[in-house]
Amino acid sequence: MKKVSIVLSFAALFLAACSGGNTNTTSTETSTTVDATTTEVTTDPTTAEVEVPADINALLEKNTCLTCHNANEKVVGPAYVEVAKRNYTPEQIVELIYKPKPSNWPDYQTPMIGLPNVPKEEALKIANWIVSLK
């Protein structure tokens, strides 16, 4: 049964990777809300999206992180802004890249697989960026 679960997890990961398009956004749009009693539109600056620096985006693409993660929205895995809210240290994030702990994210059905091929220097650079999103 465990083998079937692993195969299904890899199949889900493969389908997510092959679904086409880059799910990462570099938009700096803010969300708007309309008050039902007036026609005034207000902008909420707390929902401004994170812009991914080009060098970080290149590392995220190279190491297939964008297959399951996005800076601002849940995809297969949590958004990087959500990971930042967990107050992990960069070293903890690097460790989780290599040895994920699905128990840390029980609301996600597809557990992350370890990515031992990500060079430590690149993983640390990504982790430092994630921590900076707090």
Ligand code: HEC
Given for the second form:
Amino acid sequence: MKKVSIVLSFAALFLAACSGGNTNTTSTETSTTVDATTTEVTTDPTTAEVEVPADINALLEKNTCLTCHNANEKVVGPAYVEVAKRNYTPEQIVELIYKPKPSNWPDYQTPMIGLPNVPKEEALKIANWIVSLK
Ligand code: HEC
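Now show me the form predicted in complex with the ligand, since the one above was the form predicted on its own.
What follows is the entire complex, opening with the chain shown before.
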């Protein structure tokens, strides 16, 4: 019986000594939970997601729009489906790409920077597509 209690107290000492430095296990756990939450939810038929045509996607990518925008979801900037609801004309959207008006979107903390280097015809193609999302 005595032998057992000595073994146990050794085990307790050992555990106490180790518990200080075991932060590694917790950090691996957090990264697995993040993965699980990024799976897309596309089940609701009433909020069917807009598909971005390949040519438009190429323009959005080339002109860095995708850094801040997604067609369906709010990122740094509003989703393009939300922009479509504002009923702009394509010309107005082109203007807003060159000269954004952050006051139109008061809930957004980071304002859009004007992108005067986007070629006009590319801006117009993007604008026509946004208008078509209504
Ligand atoms: C640095 C991040 C960023 C980039 C890059 C960016 N946007 Fe934006 N965009 C925003 C934010 C934030 C808003 C909302 C607030 C604002 O207008 O400043 C916005 C708003 C808009 C609006 C709505 C304008 C309005 O006043 O209703 C349009 C249209 C738009 N962006 C198109 C584009 C297009 C097209 C591109 C690429 C050529 C682009 N954005 C690139 C962040 C960005």
